[in-house]
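A lone chain, given as structure tokens: the form predicted alone.
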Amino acid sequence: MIPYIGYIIAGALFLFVATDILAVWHKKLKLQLIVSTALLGLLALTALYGIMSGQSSVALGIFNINPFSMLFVLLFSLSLMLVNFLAYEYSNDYAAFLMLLGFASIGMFAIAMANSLVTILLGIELMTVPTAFMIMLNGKQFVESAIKLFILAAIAISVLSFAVALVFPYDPSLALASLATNPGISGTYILVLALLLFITALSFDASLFPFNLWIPDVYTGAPGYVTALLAGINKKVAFVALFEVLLLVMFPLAGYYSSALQALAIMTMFFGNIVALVQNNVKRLFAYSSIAQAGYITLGIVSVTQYGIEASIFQIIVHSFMIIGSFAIVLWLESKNIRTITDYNGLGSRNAFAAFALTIFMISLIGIPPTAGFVGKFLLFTSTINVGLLALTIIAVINSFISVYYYAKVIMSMYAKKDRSAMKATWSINAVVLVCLAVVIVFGIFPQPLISMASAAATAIFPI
């Protein structure tokens, strides 16, 4: 069966494309929203099956299959479809905005089961041009956002691209598993320039600084489906090209690339808590927080052990939740003109519901047991305590307690004054905080099988 695996993602990644664009020309769209979302279905399933086999094979001469690819094509389905649900509602071109997602997907995908250097590079532009694009649907205030994020994504692919033409000379197939063994790839000036250039072009969809300098302003002035998507997804898919760069092609240079996240990971982690600090916007408030968290998702990868790859991988993993599921309630309130910390004002008796799960996707972001958040920077402080960095997890706990202050803010104002003005949340909105809801404190509370997965995946991504 596994062998087949490959075959049944890309067909019916290959429908689920197809459906997406004659969504543009048949306005069909709960019929599209039904079989996007039986198609997604049909890619996590697959993909499940494939992590519970726990055996690795490659498909179609270009498509990885291990328990780490299909994590990830398992997470990306899950949170595609999350995604596809606020744009159902809140976009004013869904058929428009399915066909670009198609598109996207193709690279989401692509990346997760990627076997070579040259898929990442067009993993990458196939996922970011098209959301590029995405965020100008809805009307021309969104241009510039959307100029911003293709600016970034053009400066990424064009870094990227010259860090695999160093590379090539060492080894013209730039298969990641010829990579991985080739000898050739050691200490070498160039290969250290490469592997500078890899860290940087792939930190600008992480959002690891400096690079993310205009993330805050891509993310706030997007729409908030595109927000999740960003937040949720796309910065992930860079984490997943992350590993398979450093761990497959570059773990020769294990010292250097360490030493070097450690930097990013503490910057990060300070400018996006220290910035989220002053921001009254709460859209803007979760895009520096998102950024504070890809700091924190770095120390797994700066231990440099298998342990901390898992650590990464089970945050990466919940993030994706935590931060779709409090998009989606800033979207819905966004959407009736609530968009500030004073606006936020008696959120507690108006929706309760909605006001209940945004404290917990709060909660879990600080890292307060018992949610997934908690499991999450408990495991990536124990990866980088196990390794005797010990001054960096200092600094991660003291960035935590530096994000209670602006998470603190906006739960106190939510329940700050009783309000009698009853709002009621669209069905998809609570579709999406529900599952949400339930990945965080499942997760919380029963962390083994997540735990399992994830390092089934680091055992199949980590070269020793």
The other form holds:
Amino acid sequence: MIPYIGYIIAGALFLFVATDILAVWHKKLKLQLIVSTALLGLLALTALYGIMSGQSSVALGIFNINPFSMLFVLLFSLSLMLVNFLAYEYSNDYAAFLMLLGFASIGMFAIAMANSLVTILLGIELMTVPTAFMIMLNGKQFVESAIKLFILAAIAISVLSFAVALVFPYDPSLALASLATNPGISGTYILVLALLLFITALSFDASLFPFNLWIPDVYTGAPGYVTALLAGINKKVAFVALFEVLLLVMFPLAGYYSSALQALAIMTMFFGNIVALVQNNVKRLFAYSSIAQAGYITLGIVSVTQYGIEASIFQIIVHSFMIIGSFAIVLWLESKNIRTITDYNGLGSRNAFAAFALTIFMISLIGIPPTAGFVGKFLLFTSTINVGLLALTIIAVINSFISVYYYAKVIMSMYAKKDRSAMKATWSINAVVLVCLAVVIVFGIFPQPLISMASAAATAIFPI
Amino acid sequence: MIPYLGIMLASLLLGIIGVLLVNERHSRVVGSVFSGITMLLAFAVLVSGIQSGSLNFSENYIYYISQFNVSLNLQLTPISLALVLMASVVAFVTVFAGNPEHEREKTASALILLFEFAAIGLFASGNLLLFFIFWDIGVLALFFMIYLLGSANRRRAAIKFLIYELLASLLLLFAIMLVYFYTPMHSFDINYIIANSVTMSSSTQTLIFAFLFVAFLINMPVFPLHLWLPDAHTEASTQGSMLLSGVLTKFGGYGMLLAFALIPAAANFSLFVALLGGFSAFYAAFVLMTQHDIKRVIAYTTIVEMSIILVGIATLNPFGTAGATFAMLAHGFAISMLFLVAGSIGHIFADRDFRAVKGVIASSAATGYTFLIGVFATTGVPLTAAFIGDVLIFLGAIRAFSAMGVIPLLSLGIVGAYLYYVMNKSVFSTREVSKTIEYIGSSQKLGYAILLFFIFLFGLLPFLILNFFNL
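The form predicted together with the partner chain is what I need now, so please give it after the form predicted alone.
And the full complex, kicking off with our chain again.
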């Protein structure tokens, strides 16, 4: 059955893109929504089967089928489904958006299942360029942030290709996993340079400081569903690529990248949290919060243990749902011209469900039990204490504490004044928020199934 | 064996769902019913404990994170039994009597049940991660309680409360992660850690104790980390205040008892802890004398009493420990009764400044006399439960710190003197009587009665709890 998983995924992806392209002509949008959701659901089910079977193989010569890749195929297909629903309701040109989403999704799934550095390079390209166009589709006012994203993505891609080129002399196959067996690798400074370039390039998309200065502008400037895509999926794809490069190709250099990432993680957390303290625009606040969250996720890689990777994977999955849910609410409120924290006053009485959901998402982002965000942070912090990085853990805990203030500001504003003019959210917003809320609460109370999956994935990716 | 603790937690969760399903008018009744069931179950635990002569309640449910061997395991020690009893009674009275204005009853009842769930889970939890999780749930429930139901300046008070409490919770989290990794078999299980923590190096123990100590100091609250409490009380609703002083501060007290039990090296610091407790008691007593808002006065008595309890905990002998436990039980009943009375006074006269409120006794005799007995019960007059607690604490303190140990008792004298002055000025001053704005209902009076009953029950029959201690 295992070899068929590759064919099913490839077939479903092909159909997804093909029907998306066709949609540009026939314009039957509702049908298109159903078809794309069904195909993504097929992908998700196949991936779930792949995780359950727990075996690993290579399909079609380019796709790695193992619990790690399948877990991320599952995550990306589910989150793409959610973003798809948001875009259906709010996009000006849903058909064109869907076509671009189809291309981008190939990049995402290719990276999740990559078995060579070239696939990662192509995947990053295929993912970021259509994203820039998705932003641009919506009119002149979005061009600025689209250009910003496009230029920085182009720089990141060129840096990435340079890094790949530097690896080439050492391993012409450019396969993932082969350099680990090369005994002559340590002490070769060209490879250290390649390593730093890889981290730099992938940090653009993973939003690690100082490569994340575009994030607030683009997140705020882009339409909400693209922001959800950027924060919920694109960033996670970059982390997946980071796992693959660092753990498979560059594993002998673990000492170097562990300390480099430690510095990046500390700076990212402080940058995100401190700047978020003074934000007034909720979307911008979430942009900075998602930067800080990227810092937390990095903590798991710093420890370079299987357990740390497991913690990172758990947090990636959970954060994806938290942030898509949050941006769904932000997107809906933005369409009603509610943007700043003071605009959020009285949301609790205008739409109790949205306010409750946003509160839970924020509690989860702070990392307070019983939400999934707490479990993720708990795993991450224990993973760093486990390897004796007490100072780093204390810094992370302090950052969690700083973040309380700005999240609490929004929560308090939502429940501040009684404003009885009720607002109804559209069905797609409600559905997306409900799904995300269920994930955050259910995996907060019963995290074990998700931890087991993350653990299986970490076992699959971690060498030794 | 009946899994009492599990049923209690389940009934509270059902209660929350029930409260959220019914309409505003019936929510208080539904909340009271489920909270009452929980209270009866707590007393069933006490009765079966007395019958069998020992506490043998240990329950294990679903796994939370199997990697860390963390499941929902609940157990009862004598200390936690006393606090579970107290929390269930206080929460029950709070939910049905604490809201004479009938303001947002649905939200209030749901949050009270959630808080009760957290409190009982925390006192009965058998491992530290669970302790932390219930701690945070309780803090969040009370944060929303203060913020959603409080008075005009609640915004500032609520964020102050949240920041202080979450700082405490993060310190706690860090400490329990350290405990986990430095115990030989990596465990969160409280019994296991108590048995094996000697093996940790003394510097590690000191570090862990420092984190735990600050976390619990914030929560108790004790000088210099007490600043959130008076503000939170001034702005919180009556129900919020009852839970805040009655139950939430006991999280810190229970945690402090736990910290001294978990970390053997903490014994080196017991003298400093006792000194801090003693100083804090006098400090709060003197600050108390400058307050005019009845709620603020009562809030400062909480700090005094919790500081004395800290002295009792720091004695590290059976008398001090049993005394601290008993004093927490007694203080929970007494202080929530006083806040209920203060809430009623605010409701009756629409003012809580004791210089303005005159002749409570003429407008509402029940409120006036309950206030009087509440003052007795906080200052430790014989026959009330607090008397037993204070006697035990100071017996322990004399043993541990010789005659100097009794000095903190004087702070209670100051508190008593000022409270009698307040009584004299406002409650019993019948020459002029303030205008009555509203009347209190029978549910408030029933609330007084229940709390009075328990104050005298444990004052007259202290062996109900003390039997389980080896004195």
